[in-house]
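Next up: just one chain, as structure tokens, the form predicted alone.
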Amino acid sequence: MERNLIAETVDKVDEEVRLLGWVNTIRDHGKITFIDLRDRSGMVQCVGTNLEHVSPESVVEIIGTVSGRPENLVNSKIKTGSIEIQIKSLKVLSKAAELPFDMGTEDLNLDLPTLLDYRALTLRHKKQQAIFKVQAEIINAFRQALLKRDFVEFQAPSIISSVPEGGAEVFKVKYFDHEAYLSQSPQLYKSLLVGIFERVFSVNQIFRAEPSVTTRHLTEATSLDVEFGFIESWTDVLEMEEYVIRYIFSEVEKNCREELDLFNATLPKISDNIPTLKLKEAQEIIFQRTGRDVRQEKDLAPEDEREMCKWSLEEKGSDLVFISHFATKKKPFYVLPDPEDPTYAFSVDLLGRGVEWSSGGQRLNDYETILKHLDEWGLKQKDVELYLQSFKYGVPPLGGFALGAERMTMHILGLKNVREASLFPRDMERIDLRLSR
């Protein structure tokens, strides 16, 4: 007998079905036992008498007849709430040990360390699964949005020979008889590939050896990177990013309604256009609104990012806001300075719901200027030889951006810690298991 998925059972009243799945919950009333069975398609109530003992999370085979529930017993909260399965036989395929906590609750109320210590188990809970269904939709929508605009996908290497970008600390790795590093970003590779494919994107793991123990930082994160050529202005980058963001929100809204409802989540508001402010303008607004004088700072602190998101929502009706023109020397060597004031660059951050979602901007494409910047930044040409090779032979004006998949997921669903939005988070104290145990 072929397997039936649980979602199919609503159309099979009075038919016999064979279901395979996990025992979600058990309600034993003496001779009569109710089992909520789940598989990848949903959950259904099964009813039987004189069943052998079975434990929650055990994997079972149930053969039974689909019957309609009386109207007063219909469960409108689930898609199969109008039917139940009258069990004819139950076979345990894999018995689960006693659970360390109750997995049958609506909310898995565990502290974060426990949630992560038992990751192989807690990910089975519907709310945990919902997080990563939303994240999968974000990544899929990112990919589809760019394919519709004639971009080519690529995969950048994670092992690199040098550290040309500066900024975040990096992980050294032993590479045979040589020293290498884990990549902080696919930036140099995607810029190089603009000279080949013109429009490229990637979904890459990036690694940051920053000694940060915060609710917003991960050691390994998923970066959604975009780069494209023949741009007329740095504002072309913003227009492309806004298109991608709107596409992602639309697909999540359309395909993840059930998952959003589990978290009482609403998608971020966007006005007709995402507001754009220069850093100096943002700092002046912060001063006027709060009295805090950050007008001489080279970047926005977390408190500043939160304040600018509040301003954007209150004044522009948008949960998102672009902040541009950061100090050139605080950015990597490839940023394009603004000709009107070269101390500031055509670099842009996207802030959403109080935190940075992405960074990007327009890049240098003039070979001689890139060489000059390398010297000014104290970098060696040999460390970016392959990158330079591309620009030596001609690359069009280009720009791009990179979104953080985990941060987007976190702030769409209103999670408290970015580790909740990572399937298997890595931080200073965890590589699957806590290192200090």
Given for the second form:
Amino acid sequence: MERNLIAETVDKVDEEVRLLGWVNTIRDHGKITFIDLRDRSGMVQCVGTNLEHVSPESVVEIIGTVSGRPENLVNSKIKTGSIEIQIKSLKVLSKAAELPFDMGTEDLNLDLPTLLDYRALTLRHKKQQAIFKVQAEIINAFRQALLKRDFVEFQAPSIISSVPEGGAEVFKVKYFDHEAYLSQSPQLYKSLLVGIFERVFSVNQIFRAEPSVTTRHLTEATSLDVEFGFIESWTDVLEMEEYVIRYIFSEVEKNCREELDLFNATLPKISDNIPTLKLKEAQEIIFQRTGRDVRQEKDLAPEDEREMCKWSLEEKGSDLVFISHFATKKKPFYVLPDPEDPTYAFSVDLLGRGVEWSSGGQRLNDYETILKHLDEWGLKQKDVELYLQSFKYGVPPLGGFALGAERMTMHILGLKNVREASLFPRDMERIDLRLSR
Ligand code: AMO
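Other form of same protein, the form predicted together with aspartyl-adenosine-5'-monophosphate (AMO), not the form predicted alone:
Let's see the whole complex now, leading with the same chain.
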């Protein structure tokens, strides 16, 4: 007998079906047993008498007849709530050991360390699965949006020989007799590739040796990178990013209704345009609103980011806000300084619901200026030779941005910690399991 998926059973009243899946929950009422069976398409209630004992999460085959439920027993919360399966036979295909906690509840009610210590198990829970269905949709929509605009996807290398983004947050790896690094960002490759394909994007892992444990930092994150040429202004980058974000939101809204509902989540609001402010303007607003004088700072602190998001929602009806013109020297060497005031650059962060979702901007494309910046930033030409080769032979004015997939997922669903939005989060204290075990 062919397998039937659970979602198909509603249309098969009075027919016999063969279901394969996991025992989600069991309710024993003496001789009668109710089993909620789960497969990739959904959940259905199965009922049988004198069944052999079966443990929750075991993988089973159930053959049975679909029967309509009496009106008063219809469960409108699930798609198969109007039917149930009368079990004729139940076979255990893979027996689950006794569970360390109850998996059958609406919420898992576990603290974060336990949730992660038992990741192979906890990911089976409906709400955990929902997080990663939303994330898959975000990434899929990101791809679709860019493919529609003629971008080419590329695969970024993870082993690199230098540290172009700067900063100390980099993992060294022993590479035969040499020293190499795990890539912090595909930045130089995406810029180089603009000289070849004009428009490129990638979905890749980035590695940051973040020495502190925060709710928004992972040591390995998924970066959605975009770079394109022939831009007329840094604002072209914002327009492209806004297009991508709107596309992602509309696909998630359309395709993840059930998942969003599980978290009571609503997509971030965007007004007609995402508001855009220069760093200095943002600092002035923060000073006016809170009395905290951050006007001499070169960057926004986490509490400033939260304040600007509050401002944006209250004053502009937008959960998202762009902040531009960060201090040139605080940014990597490749940023293009604003000719009107070169101490500030055409660099832009997107803030959403209190946290930075992306960085980007317009880049240098003049070869001589790039050489000058490398020198000023204390970097060696030989460390970025391929990148330089590209610009030596002509690259159009270019710009781009990178969105963090975990941070987006986290803030779309209202999760408290970015680790919840990573299937297998890595941080200072954990690679799958706790390092201190
Ligand atoms: P940046 O370093 O700001 O920019 O990274 C881009 C985005 O990636 C995400 N992100 C992280 N998420 C979780 N944990 C981390 N440790 C982490 N680090 C970064 C954030 C962040 O906004 N080359 C530039 C991008 C560009 O200019 O195109 C860059 O790497 O959401």
